[in-house]
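The chain that follows stands alone, in the form predicted alone, written as structure tokens.
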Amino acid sequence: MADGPRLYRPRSRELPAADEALTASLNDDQARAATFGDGPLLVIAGAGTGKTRTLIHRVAALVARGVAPERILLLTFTRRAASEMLSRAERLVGSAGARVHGGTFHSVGHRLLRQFGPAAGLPADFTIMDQGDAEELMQLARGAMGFAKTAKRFPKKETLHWLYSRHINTELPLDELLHRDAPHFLEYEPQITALFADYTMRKQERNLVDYDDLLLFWAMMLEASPELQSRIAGLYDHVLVDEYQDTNLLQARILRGMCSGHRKLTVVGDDAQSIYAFRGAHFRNILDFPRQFPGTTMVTLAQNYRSTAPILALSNIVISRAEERFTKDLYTSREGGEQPWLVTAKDEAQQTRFVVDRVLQLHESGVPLREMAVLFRAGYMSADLEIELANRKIPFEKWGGLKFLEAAHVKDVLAFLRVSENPRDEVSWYRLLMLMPGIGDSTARAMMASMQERAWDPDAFTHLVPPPRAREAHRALSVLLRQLRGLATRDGETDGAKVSSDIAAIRAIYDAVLKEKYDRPEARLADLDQLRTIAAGYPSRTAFLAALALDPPSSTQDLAGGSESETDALVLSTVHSAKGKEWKAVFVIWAVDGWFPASRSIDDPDELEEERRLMYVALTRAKDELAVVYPMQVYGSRRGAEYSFDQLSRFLDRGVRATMQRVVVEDPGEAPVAAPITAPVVDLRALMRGRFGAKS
């Protein structure tokens, strides 16, 4: 018998014989970016031109001339599109596509922080902190310096993280933001310095990062030190970005370095559709990209695969206004369809009324729901709306609503997982230490000081005294954290820490809270039951608490990677959400001005413009139906007399709806009533006295 195992390779699948196999199924403006060969290549990809089909094919296209498939990176914006453009990729090309990296910028900054971070002064078991535990180390340090008690208001946690992530992310200065975004909180400009400062320690004391940190600490590796600079972008020949559109400049400096050396970059965007700027993407990274990468040659894709002509026309003179583009006109083979409809409602419910309806009779026509899509500018436009379909047992999804990790039970179980991870993470053990009976903000905040005077031993909380009330859950969660932590058992065996059963001692102690903090707990129970078995298939508690911060799920669904639900429900979304998404028939409700565009927007000429944007993506998610509402008052409460005469958007202007057919809905009127009758005819009281027998 031999000494070891034998290795099994898996099977090779063979690669296409040519560049014609690659590109048969391309039209020619999608095989010319395909089979583009170096240097910068910016393809312009206009909505429904297949440009997700053009990016995978020119990563086949890479593979098959040679190029090394681990040598090729792929950089997506969010983990779900990585995965499915590298699984079409294989397809293409064989089993040598599985070895092409890809994944979002923040999941790769992580990879390379963990492999190149001690190199830099950045211990590899860093925990990395979502948005709400930014925001609550934020508060900590908020707290802990008195700005809390100050006699005016002082920025909240939220408006502090939001505008420490844009000085991050748009390298504005701080009183530049201010004077711009948050005027009122002028004075306090250097107490909010000395804060981000104190937050900035906090995170290197608790080897904390947060999602900032992932591009930060990336793009600074590449411009502090020519050695890493030279390690890092040298792992990759070829780098390629999915939707540059939405990249902000501290994205684009990681680009910038990445390809200094080799300039082998491809990006595929739309300025049309640059929607992100709250999120600091920046609309000049695409504009301005042949400038930024000298010798860039620029692909238009137009024929646009999925809108009928007449939607096409419609979507084509509304982005033409836009002041600042790239030039481009959509069109398409797919003959018919009608105009889009333009629908004039009397006031919200008759808009609400208009939209059921008109489902109801596209479903009963052969549309199922998942086809049909109303889209909105913010999510609480969809309220009546909601509340009508529940009426009507019409099931709908709403996407953007509630994310599954940011359900406190979830984030409770979590913060059990990181303290074993990491025993500094402060915001963790808050959390914890609220958990247990008898334990207020004050007491908390001292028993973490006493353990940070520790150094944060992992045994620190064990020799805590907790306050009387608080004595049978400390020993219960000191058991616990030693079982986590791989030391002992409660039966004195080691564990093996495998997430799964992790999960499984953490509810033993946390299911009671649980059940004593909700009066019905079924439901947060079985998420928690949902967690333990997707943790199952992660080899390591560091793996799926990366997993989790990198790419939050919206449900337990999407975080197992399965399938979409099979319900048939019709979506509600608004229009940041929808984008990349496609619908048969689409409703856009509340297009009057103050509403899409967003009131806010209207005195500035950059977000105006970003509004017009936001109202083209809305547009370009209709394949055959799109119908435009708009209601022409609105009341100030459901039941209050007083409304307001609203104005049609703006974006539709005469031109606009010269491209679209106007639709009136109906007002069904009052009952009739009958004219008033003076002399009584009939004495009711005098017949039901004479039906018992009553004397009048």
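In this text, the rigid core denotes the largest set of C-alpha atoms whose superposition between the two forms falls within 1.5 Å. Residue numbers count along the first chain shown, from 1. Because the structure is a prediction, the values reported are computed rather than measured. What changes on going to the form predicted in complex with adenosine-5'-triphosphate:
The Cα shift for residue 110 between these two forms, taken after rigid core superposition, is smaller than 2 angstroms.
The Cα position of residue 68 differs by less than 2 Å between these two forms after fitting on the rigid core. Relative to the superposed core, residue 223 shifts its CA atom by less than 2 Å between these two forms.
Alright, leaving the form predicted alone aside, put up the form predicted in complex with adenosine-5'-triphosphate.
Below you will find a single chain and nothing else.
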């Protein structure tokens, strides 16, 4: 008898019988990719050709082949996409599928940094800053260099952050970047470099990590120490990436570090759908893949399974106008389907009326609301539609362009939580100090300097001597902060209920500030109610703050923690947030030149090409019905003019229009034209005859 207990290893459940079942619903090329052995694999193909489906099947096939699921890493563009794909893999291979690790590059980077950061000199309890915070910190650095008021031409905090982020993500030297994208700031290159150094120091001293650091530190850990690399890369045997066309050089570097040992890397994507250049992505990255990973096997797919032939014909033409692309025109064997509609509306009101009416009509004919989507170039473009939908009580969900977390009052409340979490969080301190009466920029800076002198000791705030007008607020805030720290440490970890009672405690002070500041604070107070509900869903304050900063939710649904919606609701989405999705019916609104393409992209050939790809992404989301709507008259208050008559989007040129049918919305103000009556409903002559008693 061996000593010690015997190990019982539960069998993994529900393994599928054979490979065949896994590939039965794939075509030959898809199946080849799904069951491909090891080594770098690139699937590059147009929209709706089943790239994502193939990737899901590949995950399932690996598990079926005996690869341990927790040693598979699936990287996707959103958290929602990862969980959807994994639950589909689960349906193929059973519960083992759920153990596959999935997430965005940023969320995986975050996890690894908490785990391995200490080995690389990074304290494990760092706080993540979102973009807004990072800009605020840039502002503090800018002010410290004396650029606060003077030197108007010195780049603003948003520009500084944009330059910094671009520099990190594209790996272009700063001078080259300035030369290319902001030549008017070239003269400030030395100062900008110094400012970035200061920004980096501030982050370090305050234990803050920005969004880009999550990727950069991940790459650096892999590159700086062979020991760390083997530990980190050693976690996974296979790495798979969806939407590879939207990754940047830094992400490619990470993948090299993760896979250099085993080279078991699969990426799928479509260069014609690359739409994240503003985040440093470049469509050439996917074309370069075979060079970066020698020995790559490449699979292309050309059959589109998503759209009807007329919709595909339209999108093929739109993208055929691109200056440069690798993926070829697609074909479909789907028969039937109407020509896409090109709907001319008089103005925005009529556009809204058309969309709402047509949505209801389709709904009455049996299409669930969640099978329909309205897409637009930018988040604000759906405002009128949102109001109308709310009035008509038609449920909808909005994806992308979500301002909830960026709203000042939400950030204020989070700032209280964050200074309790990390007393060195300078950005949040600044927010809080500026909320107090009688405290302006210079007092706030002076107060922060004295807290720094006390090494950000948790009681440093209490010891500050506030200006007389702020005395009351200072006292209340001291009490609150001590209370929050108490709540946090009583049982070690805070749990969700405590995070939400933290928020209640904060609101006991903060609601008054809001009521003071706004005449009609109701909507904002309701936001804070929502924030509290959301907080209750997280296991700890750390988890809550990290999740908010890290995975900026792309819909109100995401925010509430739900995955796929149970309720039937129409989807309103920016085109960016619609990536990878599909609906039975799709409406693309505001197909107006200057709106889509956006006006600022019109003079830059590269940006214009990106807008074209964006239009291609929008059109290729439709399965059965597609309507592109074009309001002719734009109420121009947004653009300064009273009214202007605008041009149809340049992407819908004559050749494209030949594949569409024209639809004009009838104005209810005009007298309705009665349908002609074809069969007699009265017989006037018989009536006349009857009047005088004549026989008929």
